[in-house]
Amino acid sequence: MEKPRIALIGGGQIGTTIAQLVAQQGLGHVVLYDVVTGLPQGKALDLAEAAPVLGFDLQISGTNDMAGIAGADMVVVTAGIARKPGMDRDDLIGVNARIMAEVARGIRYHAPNAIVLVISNPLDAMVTLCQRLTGFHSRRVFGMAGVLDSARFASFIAWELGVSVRDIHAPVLGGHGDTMVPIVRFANVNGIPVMDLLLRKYAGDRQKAEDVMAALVTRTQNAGGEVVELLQTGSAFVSPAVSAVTMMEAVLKDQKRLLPTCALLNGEFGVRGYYVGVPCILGAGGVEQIVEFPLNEEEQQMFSNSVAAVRNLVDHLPVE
């Protein structure tokens, strides 16, 4: 059976991340794209240089031109600049969207049966371009934030309650920025919701466990930015690359899974028109299905909140 084809359009520090996982894990014959002359072809040699050790079979690659593209079944976008201290994810709006702009028309052009995964940011709004400029079904266009934050949320939690992160469960819904929708409610440990296990630790000080997750909360909704400010010259790119080699995985091998994704609404949580992170299906179609369920008043409030910023950063695109 013949592996799917890959684009990763960007080489840095993720897009590279993301060709070694997918080469590793077998999940197909990756072509790494840059603009930056040899960038790509370098990072292609290195990693496939390094097949005979990792034990994989797979063509790896680098171009510079959007042709190199061609054929793609799935293509999954990094390009951009990076945060830098003091900045947040919307002050990349103006150079990001321009680029964008460009990717988007070349995805159309050289592989218009792909299905897109965008990881730029501003996310909710860089997703939004993609799809628009594609002119692909929305399904076939999506975001990767959720699965991110939430393994971030879940990191936090385990640490906090001194238990292993495999058996956390703690979705994040809402844009991907400070006004994301950690929720707290379906948090839990195989099965035993997280603000019991607080409360059982701090002896039923509601008060101090209601303080700790808030905290976390609030640690979550700024995790990118901790990454930022402590690395000084890049931002984070290991957990970003491991949330969306999950996603491809769930595409490419039709796994069905739930997972949080940036997907466009029409109707669902009470919004139509945006891209926002939701609890999706995701498997051979791209997004298969949007899964809703029922938020309580403090959900509602904040998701509203949260989709209100995005509406904001995407009705404010500089490139159309």
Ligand code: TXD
Contents of the next structure:
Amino acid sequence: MEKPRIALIGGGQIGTTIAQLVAQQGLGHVVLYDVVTGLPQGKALDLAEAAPVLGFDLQISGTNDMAGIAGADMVVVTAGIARKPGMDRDDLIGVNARIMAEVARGIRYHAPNAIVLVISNPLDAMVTLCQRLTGFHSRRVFGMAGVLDSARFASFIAWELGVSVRDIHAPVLGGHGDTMVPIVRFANVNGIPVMDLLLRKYAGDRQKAEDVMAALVTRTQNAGGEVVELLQTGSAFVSPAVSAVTMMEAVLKDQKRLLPTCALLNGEFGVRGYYVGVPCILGAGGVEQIVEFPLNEEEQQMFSNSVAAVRNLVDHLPVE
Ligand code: TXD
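Mind sharing the form predicted in complex with this ligand? What's above is the form predicted alone.
Zooming out: every chain and molecule, the one shown earlier first.
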């Protein structure tokens, strides 16, 4: 069966890492597009020459002409600037909105049937702009953030409890910013609530367990900035890339995965007309279902606060 054609818009840190993962996993043929002359071509050639060692028979190409993405089945957008120390994701909106305007029009023209995964920050606003300007049905345009944020939450829990990351589920919903909503109630280690394991670790000291969990939540909300401060030259790219490829695989292999996804809500969770991170079933049709569940009072407060932050950003988008 013919492999799908995957177009990566943006051949930077994340785009290049995604290209390598896609090739290694044999997910599909790759075309890397970037505006920097020679960059996508050089990165594609380098990856293509790794094929005999990595053992993939795929077409890997690079282009500075957006016509090169013609006929893509899936488009992944990482085009845009990344944060530097001291910057908030929202500080990127001016530059990245103008880039997204150009990119979205190119996708609409060259890949009108593609499913589009947006990664560029500020994520909730960029995916909104991409969907508006492509005019694609919202189930075909969605964003990656929650899988990454949940991975970070799970990592911090694993390191605190001294258990394998493979046994942890720790969903994070809401906007991809400091107001993101780790769902503590659902955080578990193979079904055992994390809070119960913290109480066990701290000999029943509930206040200590709650303080530790609060610190894990805060670290999750600030995890992107923590990497930016250490790197000084850009933001995280391996964990975002692997998170994106998980979502891509769910679509390309029609896996019906239930994953946190930045999706356009149409009344779900009491929100209409905004892209927010919520549980979704991802399959060949893209966002095939939005999975609503009742939030408790604290979760509802945090979720509403996060939606308000998204709304404030989206309602002030500089580009229509
Ligand atoms: O969870 C998430 N969604 C976030 C996303 C996690 C981490 C990083 N997040 C954001 O992804 C980050 O804040 C940036 O906005 C994007 C891409 O991050 P990356 O680290 O890959 O940035 P780079 O290395 O600067 O790469 C961006 C590339 C670069 O090569 C530019 O030349 C290119 O984008 N670029 C363009 N490509 C195509 N078309 C246009 N117009 C364009 N403008 C710049």
